[in-house]
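In the block that follows, a single chain appears as structure tokens, in the form predicted on its own.
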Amino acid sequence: MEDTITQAVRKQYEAYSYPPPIEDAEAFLKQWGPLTCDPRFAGIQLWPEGRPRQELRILCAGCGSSQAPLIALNNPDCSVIGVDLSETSLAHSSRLRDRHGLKNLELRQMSLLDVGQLNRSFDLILCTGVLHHLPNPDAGLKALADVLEPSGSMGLMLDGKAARTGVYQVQDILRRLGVGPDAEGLGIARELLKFVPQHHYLFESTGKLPIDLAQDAGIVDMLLHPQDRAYSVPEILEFVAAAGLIFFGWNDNADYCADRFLSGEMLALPPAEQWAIVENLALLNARHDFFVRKPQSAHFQVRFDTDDYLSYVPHVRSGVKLAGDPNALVLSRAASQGGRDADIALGGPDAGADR
């Protein structure tokens, strides 16, 4: 039987499916590119030692309106299961499955807490923007860990604490006004947003409201959610360890890279301490995208505190563009949440020798 919070969360996503539904998965991928943890493009991050098998068994836990179809479309050789509480969200996913003839996609209406009832194990589990909405996130991650193959990998996303300060301030205002995730609450939230001053923490450095607030579902999900918590870097590492898993790296290390912001003795701190400092200093991470695996995978971790890095082969990952002449190759990422591009120069007499 569902608890009160789970009932409220399911009811919200039945009324306001999120992310907003898409009509054509191929057109979406062409415009926006692959999802963060798509194994077709993020394989080197998921499995530095090499992919465990070609025909991956993939679980999209809390798949929403489109994640599972997008993963299934980009990975036709893999079997994909999408589970979600919301019948409405699954109906959108089902339409995409039918439109694109995705015979490798199965959809189930269920809580991710019950994935053990599938009686299957998975090479890859994707759970993005879901665990922080559970009454007990620890129980959710443990349930996923129990169905992860020993050589499997998990791609997670949790809301970040420091960079979302303004979100929680506005949430607090709306709670004091006694509104909920319904049409009345949505109207009051829209009216409140008209009075948010330009210097408020809700705004990005560009002076624009977060893109999620452009649509009803985004407003409800960000400002009116009945269950919403955020994680700092230390809390993420504790969360992962409590589930018996190991932290396996950030999706984009540039947003946590201490030498972009710090110098001297601060760079002698352990990596986890550097990440925590950068999170609170740079305010780049409104969301944390990262990978976890089981402890037996620890020896596959990429490390730069030993001489192991001397044997690494550079790999240009998805989302990185190439520019420059043959003697000064520049790798450029898309603008980060802080509005900056992260560029790395390689080779040539003028390339950054301090990197």
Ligand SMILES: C[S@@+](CC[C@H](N)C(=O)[O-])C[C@H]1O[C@@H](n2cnc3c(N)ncnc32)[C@H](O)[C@@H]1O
Second form
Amino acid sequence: MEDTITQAVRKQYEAYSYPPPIEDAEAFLKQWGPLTCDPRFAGIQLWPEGRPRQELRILCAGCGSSQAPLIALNNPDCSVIGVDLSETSLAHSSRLRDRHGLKNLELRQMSLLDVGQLNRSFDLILCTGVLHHLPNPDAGLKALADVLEPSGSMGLMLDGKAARTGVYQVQDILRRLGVGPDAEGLGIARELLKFVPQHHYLFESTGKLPIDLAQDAGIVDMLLHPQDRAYSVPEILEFVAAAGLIFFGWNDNADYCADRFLSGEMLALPPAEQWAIVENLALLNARHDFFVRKPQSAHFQVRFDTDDYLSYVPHVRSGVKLAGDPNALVLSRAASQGGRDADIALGGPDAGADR
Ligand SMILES: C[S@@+](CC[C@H](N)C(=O)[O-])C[C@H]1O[C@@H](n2cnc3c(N)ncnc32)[C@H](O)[C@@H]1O
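Requested next: the structure of the form predicted in complex with the named molecule (the form predicted on its own having been shown above).
Below: every chain and molecule of the assembly, starting with the one above.
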């Protein structure tokens, strides 16, 4: 039996499918590049020791309108199953499956809490933007951990607490106005946005409102959600440990890397402390994209606090290109949240694996 919160979440995503549906998965990938955690590109981060098998069994838990077909299209050797509460989102995914002839994609309407009932285990589980909408996110992560292979890897995304301060203030206003995720709420939210002053925390460092607020589904997902919590770095680490998993690394270390923002004694703090400080100082992470694995994979973790890194083979991460003169060895990173681009000089001790 579905509890009332899950029922409200399902209804919201049936009325306002998120992310907004796409017509053509190939065109989307051409324009935007691969999704976070696509094993075709993020394999080295998911499995620094090499992927456990070519034909990965992949679960997209809370797959939304397009994640599962996008992963299936890019990984034809792998089998992908997408599960979601929302019939509407699954119908959009199913249209993409038909359009692109994706025989490696299966879709099921179900709660991720019930994935054990599939009687399968997975090499890779992707669950992005979902667990923070569950009444009990710990139970959700535990359910996923139970179907992860011992050598498996999970790519997760949870909303970030510090950088979303403004979102929760506006959510609070809308709650006081008594509106919900429907047409009336949407109208009132649009009206309210006209009154949000430029100095409000809802505005990004670029001086713009988040791009999601340009579309109905984005406004509902961000401002009118019936069940929405965010995580700080320490809360993420506790959340992962409580499920019996290990934190295996950030998708993009650059957004957590203290060397960019701190100096001196602050850099002597343990990494988790540095990440917590950077989160509150730089406010870069409105979303936290990260990897988790089972404890037996701990020895494969990429680390720079011992001499092990001296034997690593540097690997250029997906989306990074040579900027300008090849002899200058300057890498340009793809624009990430907030539209920041960064150039990184290659060479020296920092040139290590996928930093
Ligand atoms: C913000 S969307 C993210 C979609 C997709 N993961 C992505 O990154 O594009 C959240 C999705 O999670 C689904 N969802 C929420 N709770 C769920 C649950 N308990 N089981 C399965 N899906 C769930 C919603 O229906 C919605 O499609």
